[in-house]
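Only one chain is included here, represented as structure tokens and corresponding to the form predicted on its own.
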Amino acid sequence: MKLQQITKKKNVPSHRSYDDACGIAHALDLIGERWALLVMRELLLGPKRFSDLRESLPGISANVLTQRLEGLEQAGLLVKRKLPPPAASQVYELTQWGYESESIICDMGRWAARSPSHDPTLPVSPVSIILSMRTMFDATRTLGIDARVGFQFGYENFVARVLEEQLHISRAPVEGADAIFTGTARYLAAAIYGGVPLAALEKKGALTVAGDRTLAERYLTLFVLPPKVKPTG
């Protein structure tokens, strides 16, 4: 009976709890819930507000959201907080321990980019495609790069720093970056994995490229996928 109440931990619902004391059965009881591992991944790059989830995660319901966000909070998550005046809204942030599932959900998505049913073509959001980046980076293809990229997505704008074989991104202004992406992350995703031309994607008024034209047609280069894995039978 102690150790029950040793290893059963209050701030994890019951009905949620596969009751096995593996780390991954605890994993799935803290973030398997439908949606709850999207939310996170939607904060990895920083805070945001309920209604700019929503707009991330278009198939999710307003009351479902607030579930997930209430139940990351209570198995400490995120963190909600109120932004400063003027802005006085208020956000919801990862905490430092769940920053630290970056790793986890990047390589998941790797490792799901090898079935041979993922489809690439599918709707995506600005942080999906830039975590995507961080994930499918090939350093052996950035000889003599040094440069910024910029992208923006609606409201949301992020700079690429290349250099020394070496990729970071974050949220930024781009203003001042070398070559600046502007349109859809669906469409971008098109033009670095589903081979859609540049000049394509702008003819259509889809995808714009602002700075070095030719900065921006070798970065579209840097990111490859997994090969497929073979269909069995």
Contents of the next structure:
2 protein chains.
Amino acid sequence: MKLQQITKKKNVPSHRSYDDACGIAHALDLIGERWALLVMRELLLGPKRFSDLRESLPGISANVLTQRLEGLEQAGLLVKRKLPPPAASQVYELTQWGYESESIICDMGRWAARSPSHDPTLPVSPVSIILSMRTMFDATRTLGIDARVGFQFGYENFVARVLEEQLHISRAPVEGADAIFTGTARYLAAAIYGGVPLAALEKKGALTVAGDRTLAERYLTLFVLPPKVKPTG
Amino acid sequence: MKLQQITKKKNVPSHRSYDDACGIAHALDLIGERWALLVMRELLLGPKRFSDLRESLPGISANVLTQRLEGLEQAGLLVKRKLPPPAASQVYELTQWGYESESIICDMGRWAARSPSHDPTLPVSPVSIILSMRTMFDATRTLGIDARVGFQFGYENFVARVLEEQLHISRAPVEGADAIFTGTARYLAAAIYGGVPLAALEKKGALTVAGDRTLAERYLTLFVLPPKVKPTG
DNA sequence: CGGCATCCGGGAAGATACTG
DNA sequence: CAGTATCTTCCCGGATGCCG
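Go ahead and give the structure of the form predicted in complex with another copy of the chain, now that the form predicted on its own is out.
Up next: the whole complex, starting with the chain shown before.
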């Protein structure tokens, strides 16, 4: 049997809609499909390439990632951009409106972290742990700190600025930071939220600290998870 | 209680997980499946029965609703409760933690309402329009109002209390309210957000107003949608 | 190598019918 | 009213391959 000659060249995802005027339902039409919100998460701290996204989202397959990027672009949440030569590679970048979803997405994370079934020992992406710092930061613990702390997760580098009871953290080269963590996001999470002593992680070679070690230890205490809910609600 | 023997008879949801320690990913493990968040939405203003939920969520099928209710109960977000006799019917009610998702869910709705592809003329459930009032309420427009406004959507009744630049709205009998709207949520939405004149809706028999008509007209102006994003982000 | 399209198996969602 | 059983459809996930 001959294929339908309709071949739109682009597959029409049919976008199963809720057909509901409620803004919440529309939000799900935009970002409710599997993986969509995690793609957004990975872009919240700046543009990424296709393969960077794949690496940060273990379990997503290439075709699904393609579909999500198409959907999010069509929704107006991100744009496909070509970097100027050299390195004329393609990146995906959130629009202004896309970036404005950050507070909602992070609030969701904070809310879900109270779940009894939440397992903080699973792997995390670099972006996840950095966003968690913005989310779980406790300003009351910063008394007197004025410092820059760097993070090196492979090619993904970030710098946190702690000053006047505020935290600003974003992508930046770590050179010149007062303390620098190097390793994987997962082990840094173990140090911050898992209560694993820094010395133990260093001994394992999982995480290394350069610069002001006392500052590094202190920095780890600035973040606290919200209290768990009782299993019986 | 040999739980293990149930393995073949009961459906195993398998709960396709993201296996990611990030709170955002865990949130999606909890409420990321299709329809789950809309079930939560429908329960945000109080318990509902199975068939009430079906009626409020046109398009959901009975088996999917059953699965979502099971999943949300297992997650600790709602409990299945039997009303005391008489009317010993079964209802689903959010837990404390479940109710605490309201602000996040509503923020999502406000964020998504800015979408260029949002169509406010689609049908809405009574709960949706009431939640939208909480979300889109503009306190600066209430000068001098001290009133109770009732809403009758079939068997779902609500009362809004406007006082001192605040809005409190919840399920309650409409008796004694200064103005009472009766009709469908969809037409009330057309009056509030669609700019359709109240008189036109009354003429069609889509919406009726009892009591203080001037107050009713004024009330409709208290809610404003956020500005749309430009299609090119 | 990055960015897709295509084919396929398994499983979730959708629709309908049926039961206590 | 409150679901269960069954069948179909379609999405997701994995593999392969094309093409610049």
